[in-house]
Amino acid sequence: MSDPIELDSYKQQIADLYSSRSSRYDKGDWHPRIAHRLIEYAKIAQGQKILDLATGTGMVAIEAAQFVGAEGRVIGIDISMGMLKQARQKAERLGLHNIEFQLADAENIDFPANTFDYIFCSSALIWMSDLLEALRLWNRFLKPDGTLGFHAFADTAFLGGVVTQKILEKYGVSLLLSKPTGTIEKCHALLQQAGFDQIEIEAEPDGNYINLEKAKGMWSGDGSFPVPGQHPHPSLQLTPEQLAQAKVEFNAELEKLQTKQGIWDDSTIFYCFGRKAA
């Protein structure tokens, strides 16, 4: 077991959220599918050394460990003890001995410079407190010509967040969510500013129709859950009456989006890669 780590209140909220979800996180095919695609795009080779940031239940780390073989090494880190427990159990069941999981904050880690062939961050980049500084930190740990790969999501992705953003803007509240990485151009600029070159970004449309009841459950404006990249939750500046009215408007906006098939919940993904300059 890893030693406990000190987290600020924002990161502790995230850790608690994901620990509460850990036992059911692997259910469904979406997270495993996009983790697998990230590995597919990366073209990992045997013998390489891999760092998987915000590893969660180890989806990327475990698949990477199977690619790099006995001569390779994979380290997966996460701030959620619940998620790491699931990851360790999965690796143990598979008999993997070239992988370890550590309790650590991806923005507060210290590895020797020029250590890793690949660094991954699957589905978690938007949770970083400072995206640019995080990318610069990770760049330092890569070997020359080493590669960083991460998921980002279009600014149209995740219906609940997009509609919540739209409604709260009327009340003077701005939610970032996927805005900082919401276009290919923004992802490219971030990687470039952080010192990466040979940047490649693959966009894959994704999503599905959901029913109105499920959509209404996606309201994220009441501050009960952390919001990516912002702490405290910006909506807390509103009065309870304003928040109640905003939620009514949220539900009304969703009703406008209803079709015979349901409501489209977009989840367009950007698979982003940048190489550390030699």
Ligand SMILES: C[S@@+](CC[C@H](N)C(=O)[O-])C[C@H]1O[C@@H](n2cnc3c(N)ncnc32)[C@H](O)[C@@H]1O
Second form
Amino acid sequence: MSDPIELDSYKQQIADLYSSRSSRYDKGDWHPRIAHRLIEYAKIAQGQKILDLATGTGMVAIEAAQFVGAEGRVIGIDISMGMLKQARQKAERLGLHNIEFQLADAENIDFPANTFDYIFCSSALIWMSDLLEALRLWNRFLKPDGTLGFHAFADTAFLGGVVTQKILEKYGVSLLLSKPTGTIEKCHALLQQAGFDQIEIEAEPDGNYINLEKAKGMWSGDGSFPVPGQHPHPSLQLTPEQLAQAKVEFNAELEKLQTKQGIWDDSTIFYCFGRKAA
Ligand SMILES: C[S@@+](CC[C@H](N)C(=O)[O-])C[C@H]1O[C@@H](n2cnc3c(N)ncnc32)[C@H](O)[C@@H]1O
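How about the form predicted together with the named molecule, since we already have the form predicted on its own?
And the full complex, kicking off with our chain again.
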């Protein structure tokens, strides 16, 4: 067991959110699929030392541990005790001895410089409070020639967020969501500024049609859940009446998007890799 850690209220909300989802997290097929794809692109090798930041239930960490073998070593860290509990149980069931999970904030960790061959951050970079500083910190822990691999999502991704964003703009509320890493160019620039070279970014269009009722459940404007990179939730500056009206407009906007197949819920992903510049 790791010692408890002190989190600010933004990170405590994220940790609580994921702990509450932790027992169901592995049930969908999307997260396992994209975590596996990140590892596939990475081409890690036996004997390597790997750090998986915001490891969650350990999808990337566990697959990496199976690859690197007994000579390799994997550390997975996360701020959510619930997610880590799932990760530890899975690793134990698989009898993996080359992996450890630690309760820690990915923006407040301290490893010796030049420690890891690979650092991953799967489906989680956007939650960091300061993306550029986080990438710079992680760069330091990579060995020379080591590689960082992470997912970013297109600024068209996640219907509920994109439509919430559009409606709240009219009320003077700007939600960042995937905007900071929402294009290949933005991801490239972030990696470059953080000291990475040999940058490779693979865009994979993804998504599916969902029905109107499900889409209406995706309103993320009421501030009850944390939003990436912004705390407190910017819509908390609106009155309850404004929020209720915004929700009505959100539903109306979704109705306009409806087609015979349903409403397209885009989840275009960027698989981003950068080598620690010499
Ligand atoms: C969408 S889940 C991704 C989990 C896993 N990497 C995967 O691919 O399935 C996001 C995870 O990021 C973690 N997280 C968010 N901010 C973090 C931080 N500052 N440090 C460590 N973990 C963090 C959450 O607790 C959650 O487990």
